[in-house]
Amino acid sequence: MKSLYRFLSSLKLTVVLLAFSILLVFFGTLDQVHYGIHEAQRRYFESFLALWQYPSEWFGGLQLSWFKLPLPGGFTLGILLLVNLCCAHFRYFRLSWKRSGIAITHLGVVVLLVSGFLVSWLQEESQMWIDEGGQSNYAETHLDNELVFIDRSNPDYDEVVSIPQSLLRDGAHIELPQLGLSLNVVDFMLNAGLGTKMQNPNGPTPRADRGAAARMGLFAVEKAPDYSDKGINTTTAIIELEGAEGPLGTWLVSNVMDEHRFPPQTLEVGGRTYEVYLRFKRTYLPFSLELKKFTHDKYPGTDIPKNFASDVRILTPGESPQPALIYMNHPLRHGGFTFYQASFGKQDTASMLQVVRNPSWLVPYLAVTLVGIGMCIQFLIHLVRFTTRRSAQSRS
């Protein structure tokens, strides 16, 4: 057992660990060519093991391609890094006035650490799309889709029931007992190309019967992920679908096929009727922005942007309307959102807001305040005992 504790707190494990940090992030930056950034953090940052290929457009890649470095990911690391700074700490430091600052130095640290983990788990990003004039309730990410099931027979709102993707998979078996169906995933496209046999004679043979599918003939054929930083994968899902009273067909679902773009696929359970989409993950937000205006200033004789501002209203229920303005490097928190002028479209008039909910956004600060507090209470500390012996020196 004292081994192992002298292992954990050992400066050599520290160095190490650093050392597989400076890797972790050379290759995992590498790789950001390949993967784009979010499913570069995805893979290095935020697993406990990362795995980096040899590039094959690299020199020797056709031969090389084989080779596959396995690096310790970010978790994994940061709780060796957490372990290893508090053993080290409990066996080294003796409590000391003197050494106060180095002790609060050391607490800004561990909270720095954790609040990785809990950026990692707890942040959520998405967009929200607002034309001018137009209100949004909602904002939604490309990076993740869910299979829902609506039924807006009610007036006033809209009953939702959401599977995620990552239930989606293939030969998964769902049951949705509150829509009295269970589903089977017979296929589950991260990307995909549709065609219909019309266009395409030659493609393979469409596998949905009912639905938007069966009448147009369409096809999926799966691709490659794109996951460059502008990539949107087309995701496609062929589902059977079965109630109390039987099978209800084999449909195809995609994210591309959405309630903007395509008529709805509808189907009757137990006298009720549902709409069933494969859409983009959405975030329901407890109030609506509306878009009162956007501002896109430009350098005068100019293309260069000098400034994108969106003149909003927040419509909560209940409460009467608020006036805010959000532009570059002003976001607008409100509702434990935080929403920062990302881009726009429609020639100027429709806005795109960067919707970020992190509940654990102060915990950085306090972790940086910690350490900044500590760095000068010790500098403080070898200051007035450096001035003292030297005040006294010059006496004698």
Second form
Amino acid sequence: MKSLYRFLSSLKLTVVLLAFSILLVFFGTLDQVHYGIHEAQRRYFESFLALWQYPSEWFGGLQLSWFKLPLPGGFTLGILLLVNLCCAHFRYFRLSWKRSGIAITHLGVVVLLVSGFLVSWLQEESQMWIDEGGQSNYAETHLDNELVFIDRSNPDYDEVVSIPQSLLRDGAHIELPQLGLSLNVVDFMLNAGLGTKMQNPNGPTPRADRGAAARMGLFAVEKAPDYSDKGINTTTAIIELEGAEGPLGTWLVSNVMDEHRFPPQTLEVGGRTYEVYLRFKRTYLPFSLELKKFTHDKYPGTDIPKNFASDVRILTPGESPQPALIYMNHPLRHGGFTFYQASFGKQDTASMLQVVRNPSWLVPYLAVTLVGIGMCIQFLIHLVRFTTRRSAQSRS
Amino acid sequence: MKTFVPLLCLLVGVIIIGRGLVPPNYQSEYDVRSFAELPVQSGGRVLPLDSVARNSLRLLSGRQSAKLPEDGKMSAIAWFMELSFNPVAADKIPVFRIDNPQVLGLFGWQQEDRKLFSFDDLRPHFQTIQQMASQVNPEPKLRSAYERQLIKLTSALMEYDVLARSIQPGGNLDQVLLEYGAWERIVEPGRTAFDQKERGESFDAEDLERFTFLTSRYLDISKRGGFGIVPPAGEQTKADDHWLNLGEALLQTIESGQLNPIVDDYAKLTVFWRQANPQGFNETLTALHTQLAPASPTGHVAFEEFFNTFEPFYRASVLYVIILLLAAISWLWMPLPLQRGAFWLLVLAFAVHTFGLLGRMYIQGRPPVTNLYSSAIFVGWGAVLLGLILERIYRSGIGSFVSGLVGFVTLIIAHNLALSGDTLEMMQAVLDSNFWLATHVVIITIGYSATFLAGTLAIVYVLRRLPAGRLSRETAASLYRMVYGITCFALLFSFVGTMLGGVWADQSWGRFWGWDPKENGALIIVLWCALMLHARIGRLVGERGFMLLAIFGNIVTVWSWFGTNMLGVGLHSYGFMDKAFFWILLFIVSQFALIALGLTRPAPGTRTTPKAANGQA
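For comparison with the form predicted on its own, produce the structure of the form predicted in complex with the partner chain.
Time for the whole complex; same chain goes first.
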């Protein structure tokens, strides 16, 4: 036990962990070329074990691409660094003015590491598109999907039952008692190519026997996921539904067959009608944003963007509208969400806002302040000691 | 001797700087300087014609002056005048740089012959170029060196063509005033004829034909782009108002009925030049300046022209070489006088470097670091400042030596980064925040300066340790203290700078940390400095080991500074370069070689373990 404590509190371990962190960050950065930022982040920094493979397009890639380098992932290193830092403090640290800066710095590093975990658990990011003159009360992310059943029979609101993508595994069985339904996932494809029998007679036999896919003769072929930054995966699933009265057929759902482009696939169970979609995961807000005007300025005579701005109104039921301007480096914080000007489209008549919900957003600020102050104190202590010694030397 | 040598050194420095203050002599009866100072609008900002000429020439040929086919050089502005007023002669001047042997092979040329070609050289091959350029990979990231060069050549040719007709419309230049006169006369009847035709009434077909012919000619020129030559009318003009280019200004005549006087003056300049009439030329220039004066009231434009000819960074880099040599020699011969001379020169060079930095800030109205080019300038500046302080404390020549080395190398890097055009370009909207540019970017760049300085000091340690007995225990200990102190400083600035970037990112797009390559690069520097300090305090490394870690810090910093930009992903990939790849690789290899050299057994008489310096945290 004592030797374990000695190991966990040793400076050797610190140096080794720092070295591994450097390697992890380095290889995690390199792999962004292949996987894009989000996937590389998941594989390297939000994992326990990461695996780097020698890229085949590098020098000698054909011979060397078998080479794989295992590395401890971000979670492993983060936890170990935390443990190491805490143990080392208990073992070595004696409170004194001379070392106060180091203590504050290390406290800040602890908070920083904790904030890293908090962000990876709590932060949700999604995007909201609004057309000029239009409004929206939800944001969606194309990095995640959900299977939804929507009952639109109430004129005041829609009832949505949502199943997260993480539950949709091949062969999964899911009970939905509130709908009087159960479903089997026959095939889940993170990315797929869709085609019809009409255009492509040699394609595989369509598996859906109900809904739009059955009518159109639609089939899906699994494809490798697209990890590029702008790439969007055509996530598709084949599902079997069963009600109390018996089987309700096999359906094909896909996030390209969304509410904007396709007529809904509908299903009747127990006297109620549901629309079924597999769609980008949505976050509904307790209020709506209305886009009054989007502006996009360029520097004169060039295509260099100078400014983007969305002039919006926040519409909360039962409250008077609240105007706001969202532009570069000036987000809107409202109701626990933060809205950033992110992109635009449709010849500058539609605006995309990045919507972030992160209850722990102040924690890194605290951490950074602590480390910054601690390092400044320590640096000043050193400097003062050094200059007094120098002047003593030059006097003697 | 003690004051004579330093004074002599300083005198040499003052002469080098002073040469830049003398107005350039263009050896011409035409007032070239005044022409160079004419304000125009390009890339979203108002700047002197001189800058347009220099930036274009740098983009085409990688040089600031044109090399004539016969021996001799031509200043950028003189080349631009030739291009505008006498295109037939200008087309013979080799300004297109082609390095890629495969592209040269397309035209049956060999690489050994030369690298610069004229428009006339390329003219017979336009079809081949166009045909080959249409076949390159549409995804820029996946293009080969050959494809990139081909695309670069195509855009260079277009750029040249636009530039050649930015202040006159092309065609028969001797008759340009006649053409404008005809245009002014035909505008009224032409428009009447056009309206009559629209309404279905009878109209003068000849008037309409001449009117539509010139209208479509000027429409072409306006669409082609080119810089703005006519500022917006009115008393109060703002910096971001749109200036009309030649075509737009000519088309404006349709509404106003009159030729714009600025366009007219540029045509007169053209004709006077072609008639070899310097007096008329210079008088027209004076008139033109009077007309344009309200558009550049702050003196920015004239200052930029002075800044261009003064070339502060070039002059500073010459001084840095001299400092470097003086300091190195001082360790073998005349230590005191040479070290003092080097120090004085260093103060002078630093002053010029600082002036250049402030000058750019004044022209741009921005904090010092706005792009990769300016980061190189600033990294050098920060390292020189730190080195200056070290030299003031230790007085051993080492501070001067490393300042000279880092200052010179970073300015060379900056010079090469400038080849992509205007180094004072406008900021993308995302980056448009003076507060964050002034804090995050500046602090993180000082962090780069510090790690490079620590690495360079460690190189001095390794090299001076080589010959037996040359590195005294005392010098070794002071080098160790310097590297340790600078590393602490580097950790402080890298960390604070990186984290301020996180705060900026959180304010701008709601993500404190996004694992963007540039962020990761900065994080690696922080981790590396932390590793060095922990390895030292845990006694995992001694004096020599710490020095070798510091040399590796150079590699880490180069990766963060440039390597990450080469990946071409993420929000920071603004400075993608490919030629630099080779140099970076060479640099990394050289650093590894130095580390290997440091690992060899120390020469007798230098092997001692560090004592007092090791005990402190």
